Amino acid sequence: MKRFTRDQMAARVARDIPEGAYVNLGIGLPTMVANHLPKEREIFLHSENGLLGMGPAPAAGSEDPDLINAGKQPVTLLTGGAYFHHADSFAMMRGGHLDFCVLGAFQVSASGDLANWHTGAINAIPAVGGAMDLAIGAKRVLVMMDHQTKGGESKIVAHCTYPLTGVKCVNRIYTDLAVIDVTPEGLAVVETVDGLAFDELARITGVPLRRASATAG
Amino acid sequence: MKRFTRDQMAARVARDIPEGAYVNLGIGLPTMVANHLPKEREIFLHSENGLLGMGPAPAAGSEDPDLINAGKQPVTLLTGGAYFHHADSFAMMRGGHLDFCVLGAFQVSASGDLANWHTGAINAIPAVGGAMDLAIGAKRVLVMMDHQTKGGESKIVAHCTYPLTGVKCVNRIYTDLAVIDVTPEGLAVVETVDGLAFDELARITGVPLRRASATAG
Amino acid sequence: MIDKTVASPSAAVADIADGATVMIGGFGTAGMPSELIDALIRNGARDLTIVNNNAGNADVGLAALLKAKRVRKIICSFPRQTDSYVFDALYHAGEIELELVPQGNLAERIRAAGAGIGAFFTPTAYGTPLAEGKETRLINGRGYVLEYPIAADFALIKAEKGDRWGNLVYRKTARNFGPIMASAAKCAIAQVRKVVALGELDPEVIVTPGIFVQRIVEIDVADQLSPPQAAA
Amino acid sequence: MIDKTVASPSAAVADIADGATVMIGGFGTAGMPSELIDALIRNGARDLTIVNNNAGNADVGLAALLKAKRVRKIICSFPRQTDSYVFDALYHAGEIELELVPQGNLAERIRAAGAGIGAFFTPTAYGTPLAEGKETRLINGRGYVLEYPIAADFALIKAEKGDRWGNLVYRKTARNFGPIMASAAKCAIAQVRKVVALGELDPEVIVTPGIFVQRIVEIDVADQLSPPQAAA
């Protein structure tokens, strides 16, 4: 069994964006979707601190420091883009307006519930920023994490042991065994990585999962 | 005693609009301030619909349609007005940013509740527009209006009887025989039109007045 | 390539069905859609709920939706003006529903649409009338009044200039109710005076981002630049 | 005549009094309020409660004043970053109170400020530790959060251009927090590039209208060039 890269990862992610999607892609592995998403579809690319039609990042020595990302890294407008403030970006969110988040996660449970700001450590000085917002801020929220923790545990649980970032609001996990939907019905895989036998999966993820029927994905 | 015309009212209320002061002038009566703000004050006019800054009506045969007050009169925008949508147009209002609004009335009470909006008649069709809005809209809600009704009922009243349009909202009554302060002890008599004792006014009016102190105005 | 242009006001609003709730923009005729309104006359439609801020004037746009009998309940604040005789009449003889909103917040109701937001409260119209029945609460010592959005199936509302994105930029006060209706309605359709290239719209000026909006037609400039009254 | 503009920007930031609330712009560098804060730091006041939607970088801006030890309180959403060892510091220590806030939560009870809101109910944070203790509600099947509104003594901004009246237009993404921090402070006072004359900002393209604004004040276009970089 040879595990999807973290580029074959956002490659996947990238073909369940059509044409037309507003999508937000959350900081770290979730940006690298932007480089996957084909030059011909034209998908328009959020950034809750206040764009839209956000474009690749800018040629070395053109950086402007008043145009930046969520992640506070320069990038470009796409022609077509526009700019607004915080309240009406997030309204955007808030209000069901995009297709698609892309977050990444430590966890995801059986039933949809994402943690992904906080470890739970006790000396951790807490921080959200927009997690919580683009939990519940999009009519798909997708997740790419790695199926496991650095120890062998899987990160699709029966119930989160982290503190929650939002409840019941993940539709598709993407990880580097597996593509899973979140189901009214429970877990449901899509598809698995070259090798890698269903019930071999399933042991690996310690959570009851079933086959997406064909049409599922 | 000779009642304050329409015009004396509207320039007594104008005499207590200073410069740099936010205000919203309601339709009707109040409109007439406008004329008397003296020109070499700057004050900054809004108006519900989304704009502030408004100027005088537009010279004959230049008024645009897309260019209207909250009475859908034409009117103009001063040089450094603005525009804006309804939603923040009203933030404007409800978040307490005018410094004055100026409202006729069907009634007001000793504790400033105001009716203005529908006089309770059965079959009338009910229509509130931005009265509700306006009547707590400002730092300051002050009210235009003949003291008396046709039949010579007094229009300050110890109740309100018709629908009311705020609760313990207006600050200052300006009618055509006086102009009276509402204060938490009560209505207070800032002037009276020449040859108008306060005893008389007092009966006139019906409700419990006092003298209002030197520095009340 | 995302080209929401649409050829006709016909070809707009072709899918709105009978029973939706359709928003439309507009203070008196300022910023009001009239030829969308017409398509949705002709398109035939019934049993409709309206969002305006008002109810019509005279015997055109929403005057005559209204007096075509299509609309079974409005949501506006202010129904009677000097000409509001087809709605006036509809009314006293029991034949349309009204949910009469004061208007700041229908405004702040279908901004809320927009933005996800569940409920507010809001100082409007505490201890009126048109509080009755609803939920209040005292707030630091000031009453508030409990109110939910409004949403909407479609909103039909006229802008300025738009391109294929959608983006809107609008004209003075034509403004109005444009841009929250916009972002609470399913489909927005915008109905432009003119469609300009994709980048003829500075980015810091464009008032509604095409996120918002789902449909934008042209409107022909003479029909648009012929005065109102003269329609009535 | 009406003038907003301040000769400098410890004139501008003269009255603000130990223990105010002090709201301050910006997303990262972007649209922060650099020189105001120096000013802030230079006017000495204390036990300050900041409202930001980070918690400081390095050494400078808001960093340099929770160093100085004049804020008794941040609320934000993200104090943890790479260069945050200041507040990092003052947090581990117990010398400082954190009121964290989800971003898009920050942003609408700042809004609900400015726009007279008393409380609204969000989907952000249901059924999450940073809803733990605040009253929630079902409606419609989904669970809200009730929030209450942020308001502020003072609010510092940064933005592009301004007028003697206030007006104001921004940046790009410098745009952010500033108009509806504007919106909710008693006094906003507004860092500009370029003070230009009444008439030049378009009224279609003014993005916050100087009612929201108290004072303006006009920073050498060299200083704001320098790259932030260079400063830390």
The other form holds:
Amino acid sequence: MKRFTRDQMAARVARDIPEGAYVNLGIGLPTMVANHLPKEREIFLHSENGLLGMGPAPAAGSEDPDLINAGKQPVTLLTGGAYFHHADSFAMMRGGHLDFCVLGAFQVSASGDLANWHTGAINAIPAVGGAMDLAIGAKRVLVMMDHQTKGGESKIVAHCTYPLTGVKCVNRIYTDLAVIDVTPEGLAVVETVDGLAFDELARITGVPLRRASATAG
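Next up, the form predicted on its own, please; the one we just looked at was the form predicted in complex with the partner chain.
We keep it simple here and write out only the one chain, dropping partners and molecules.
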């Protein structure tokens, strides 16, 4: 089955980030979005460890060990960017000052519940970080994740079985198979990877899906 690559997923998310938006990119897959943001748009990237105006990853050999994102990956700082205290960064997140956050997930429910910090496995290390603050503080929550687990189970579920990060907080889901909106009427499929029929996506997902209207965005 054909699937979107990681770069294709990141580029698809980047297309949906509008001019002038303040955006937090979560640890892991979401950090790739920074490398695909349209250069003609002015978008302000926030990192919870105290950066605003974060740029894409630096070229190999030009990394600054003191300039990292929340995932400890080297980043760049754009002209006009700023550093500030960790507490101020969390105040921005909790205070509704971010337009978007992009997070990874273990599960997303049909009603938009998010589980992304712990699988409940005995040997798993809980890693909530700032995800709870972002999930309730950002104006729109976008999730990037594989559509299925390595065992072939859907990560989009009727009800999350893992500990929740946030309740009814997810607005749009980007997977390696589809882009899906969480709406009051249920999950609406905006687009799918080439060659994947709607009925097959519905079978793989295992929860009710409908086709989004042509005006969905």
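Computed from a predicted structure; not experimentally measured. Numbering follows the first chain given and starts at 1. The term rigid core refers to the most C-alpha atoms you can superpose between the two forms while keeping them within 1.5 Å.
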| item | value |
| --- | --- |
| Displaced residue check between these two forms: Pro65, CA, 2 Å or over, core reference | yes |
| Core-aligned CA displacement of Gly120 at least 2 Å between these two forms | no |
